[in-house]
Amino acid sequence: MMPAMASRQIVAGRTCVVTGAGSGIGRALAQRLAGQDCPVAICDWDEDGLRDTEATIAGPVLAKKLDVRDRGAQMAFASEVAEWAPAPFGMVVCNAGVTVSQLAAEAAPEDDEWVMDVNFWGVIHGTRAFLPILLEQGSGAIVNVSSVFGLIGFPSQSAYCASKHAVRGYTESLRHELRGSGVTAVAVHPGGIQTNIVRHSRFHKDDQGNTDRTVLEREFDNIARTSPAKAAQTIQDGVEKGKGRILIGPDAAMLAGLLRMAPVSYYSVMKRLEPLVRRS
């Protein structure tokens, strides 16, 4: 009974908010929710991508160019959405994210700060901006997109992993705080999704010591097997079922299982399995 009730309260016909909606998972989520009669408020730093997403949505939509690092701008956006919203709020999805590929000993501090500011502080600002609205109405979900790298560590991704582990910890703490409020907090952990995050990354060196970003892009394309549309479906299904943690893709499920079996040596196991993954 509870999952069905959550489904009616959280998604159907409710106003939903998606950050990072200019491409990838964010765009797919906005399109999926709009197709289910949800008014959608969307934002992205990439104004061209945002407008492209907006053009694909037939129902009520509010689109705003926004830098999620800007706390004041996020607060203003929440106020604007609250005034515009033609229906009670459902999901607020903090999805915007970036990455940098570099070794920790050689890291450019400004790149580490950029990743943390977008991935972690962007989530905190979005949560703080919209959570009071959800608490006042006594329903809805804060959905924060972490990563499978929020479960494990990976060479050359120290800042990205740190930011996504932080999102996980913040969201899980929030979930416990919200017990009995009618509002839920959900951490999402995508594996390899067919998005442009690597192409839009800041690149110095990958885990193999390679300094040619096109090699990393090809490697990512080889392992990114899940479409943004499938990711959007998995997120919505998980939220409606009342899940507190959502894994997206078979690779995410595999790595979560590997982490349980080999909590310290999982990377060595991953490297031994890598040739099999690349051939599959």
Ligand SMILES: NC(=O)c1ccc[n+]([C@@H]2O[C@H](COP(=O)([O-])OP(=O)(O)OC[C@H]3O[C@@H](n4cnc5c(N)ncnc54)[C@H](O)[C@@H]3O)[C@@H](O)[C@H]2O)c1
Second form
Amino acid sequence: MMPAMASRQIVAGRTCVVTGAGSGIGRALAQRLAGQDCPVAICDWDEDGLRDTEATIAGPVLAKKLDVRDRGAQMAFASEVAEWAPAPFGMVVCNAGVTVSQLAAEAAPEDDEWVMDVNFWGVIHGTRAFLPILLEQGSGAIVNVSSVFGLIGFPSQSAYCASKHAVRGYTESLRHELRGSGVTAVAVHPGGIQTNIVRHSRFHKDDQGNTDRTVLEREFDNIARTSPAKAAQTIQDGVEKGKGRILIGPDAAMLAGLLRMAPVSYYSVMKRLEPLVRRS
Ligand SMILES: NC(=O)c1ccc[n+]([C@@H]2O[C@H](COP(=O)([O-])OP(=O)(O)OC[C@H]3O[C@@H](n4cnc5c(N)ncnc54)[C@H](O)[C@@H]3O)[C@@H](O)[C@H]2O)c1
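Next, give the form predicted in complex with the ligand, keeping in mind that what was shown is the form predicted alone.
Expanding to the full complex; the earlier chain stays at the top.
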């Protein structure tokens, strides 16, 4: 028997929340949703980026400078958004994230903690702040941004991979808990998206042993194929279709397929395929 599809979620016209909306995927999501008549509540710790996003939005917008690691600030933001919301809630996207490039054996512990605090605790605080509001209204989606690195491990990204696997485990558990509530929880796994994630990262050494961050920035620009606007579209479409897991980009689909065929030895296959995925 086919498993029952999750119920469809309405997003257009509903109040939506996006963390980390001052750049990249978060900014593109806020802009896309606003273009579909969604009042948007956005936050970021980078006030300049946040204000730049806000300035591009013509409809109702509530923008708040906020560090997602701060549980109290996320709770206060949720209360403020609930007071303000001109329409029922559609989706709450816990998107803010950071990374560090360093080998596990040489890792600066404070950088590993930074990544876990933003990527994992930031998502948990955001989920717990907004979930009661969605449960009260009996609809809506908690959308937590993981990564393809929440499906595989990758050299020099041990803390990032750990944080994104944690987001996936948390979100999938929540999804099962929410069965029958009308609310859903969705894990998003982007492949390479053309954003500032690497420029905003902390850097010690990459997977090739490079200690010059500009090399990694160039590599990333070379490999990341999907635009933030396309990522935003994929997220909205996936949520509206009731998907529990959303993969973004052909690289993410390819990796998910590879993982099914080679659940342990996927990295060896990836290394062999590497020259094919680089732009000439
Ligand atoms: N770009 C990719 O290739 C890619 C791939 C997989 C997953 N992701 C994930 O997508 C999400 C969005 O990243 P992006 O690629 O748009 O990167 P980005 O750096 O362009 O945007 C991330 C935003 O999060 C904000 N942010 C970081 N720490 C914060 C904090 N403590 N409090 C509030 N805001 C904070 C930043 O200021 C920035 O505006 C992240 O969770 C990232 O891990 C990105």
